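In the form predicted on its own, a lone chain appears below as structure tokens.
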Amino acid sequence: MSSHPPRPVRKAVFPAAGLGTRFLPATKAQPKEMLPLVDKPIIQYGVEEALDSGIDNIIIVTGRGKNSIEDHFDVSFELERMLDEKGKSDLLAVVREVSDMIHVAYVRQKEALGLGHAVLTAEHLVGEEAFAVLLADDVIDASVPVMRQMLDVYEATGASVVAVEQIPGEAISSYGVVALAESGGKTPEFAEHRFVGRACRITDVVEKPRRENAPSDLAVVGRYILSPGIFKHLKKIGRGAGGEIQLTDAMRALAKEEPFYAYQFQGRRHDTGDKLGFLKATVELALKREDLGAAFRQYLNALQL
């Protein structure tokens, strides 16, 4: 590890050009990522966290039909408009928030050719800099965002980061699988740091492998911080499982040459690409809102279910 700071991540990366098929017909008209949880739609969620962990300049991969996150995060003029006019000033507040709190920049994924080709997509954007990248299916609740605590091992290691979850049994073969160094990766640089959660050197990272072949029970999530030399490996390793370009393939030959580490967060994910995933975070962040939660939890407890 080198003894100066590492530079600072200031972009983070959102692909969000999937077609969200798990979600049709919901999601024949409008993205995947602009259905609401609550009150918000899901990528919202992903942006804050960004933001609350100090990260403002914001990529987001598009594709066809996708204009309607655009517009989301862009000034509604007529809208604002009518709730000033109506003396709604903490709607306007509102909205205002969401087009105030970020510099956005979109680029567009012309074919949908894996999660991989997405990221590289936006390498023009992110440049020679270590970068965040974001799945907003993976809505994360926690005391300090996730990103945040990620950002504490990149400052502490200057390396590339991933967020892990211990996933039990035949589950885990739906993931991609962290192999971690024999020493467990507990190197010399924590010892002055305390992290929220847990930080191991990897040394491999398997594409959803058999539960018998799996190098661990620790997933990776939607969360990464990816040094640039990313970029390199996702040019060189061509269309992998699925014929799509896989982002595991390109971090598996950056881990053999730079250091790699997996988190395993503190915090509650929500996997809201799936239909009951969706519905539970609907219900438990529903229940944690102040202005929601005791009418909420009084009718659940009325169901008698």
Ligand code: G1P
Given for the second form:
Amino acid sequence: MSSHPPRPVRKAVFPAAGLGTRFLPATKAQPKEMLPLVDKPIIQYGVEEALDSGIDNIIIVTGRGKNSIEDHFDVSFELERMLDEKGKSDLLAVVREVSDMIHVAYVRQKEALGLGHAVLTAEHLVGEEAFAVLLADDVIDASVPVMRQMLDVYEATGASVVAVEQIPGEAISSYGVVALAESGGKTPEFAEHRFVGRACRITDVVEKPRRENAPSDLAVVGRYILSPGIFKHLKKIGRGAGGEIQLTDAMRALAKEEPFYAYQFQGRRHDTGDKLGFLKATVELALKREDLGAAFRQYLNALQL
Ligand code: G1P
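Which structure goes with the form predicted in complex with this ligand, now that we have seen the form predicted on its own?
Once more the chain from above appears, this time first in line as the rest of the complex follows.
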């Protein structure tokens, strides 16, 4: 572990250029990142997690048809004036909070060549510093934001960190899967930290392996802290699984030359890129809401399923 604290992570990249085919027809004229979970678009959960973790420089990688994401984080003068004139100060505050929230830069990914390619598209905005990547599909409900938990590991090690979750059975082959440096995930060097037993160095990571070839049952979820060394690998790796430039392939190359940690986060992840996952997230997040929870619970109980 380094004795000097590493340079702080200031920037978070949100790849958001995907076509959202799993949610057609809802995503025909609307980006999947803008589908609402209760009353907030999916991407706003991730942006709030980054902000709550102390990262306020947001880079969104967009593509064709994604203008509503930019509009969402922009000031809407007409809407604000209308709410102001009607005396709807509570709604005005909600709307202003979104546009005041972030310093945001957009970069266009002109071709959908994969997650690795999306991250590489942001290189000139990131520069030579460690940065975060958040995949908005993975909405994680946690008392300490997961990116904040990961920054603790980064600040202790100066190394890249990827969030992982145990996934049983066949479903593991839908993910990147890590190989740990030590069995059991215990890392004695972290004995004094609260993430003891949760962070472990990785030796490898494989994108969407068949179950019998998976190096562990620890799946990569959409939260990364990456050293800028990732970019040179992203340029070299070429196409991998599914014919796409995979972030995972660049991570495995990086893990061979620099320390790279997997971190088993504390929190509940919802895969909102999946229809069932989206429904579950909607129900669970609505049940936790002060303004809706009690009435919604009563309604669900009355269904007598
Ligand atoms: C992407 C990554 C994969 C990771 C997953 C997490 O896959 O390529 O390594 O496990 O996100 O959500 P995708 O879900 O885009 O197929």
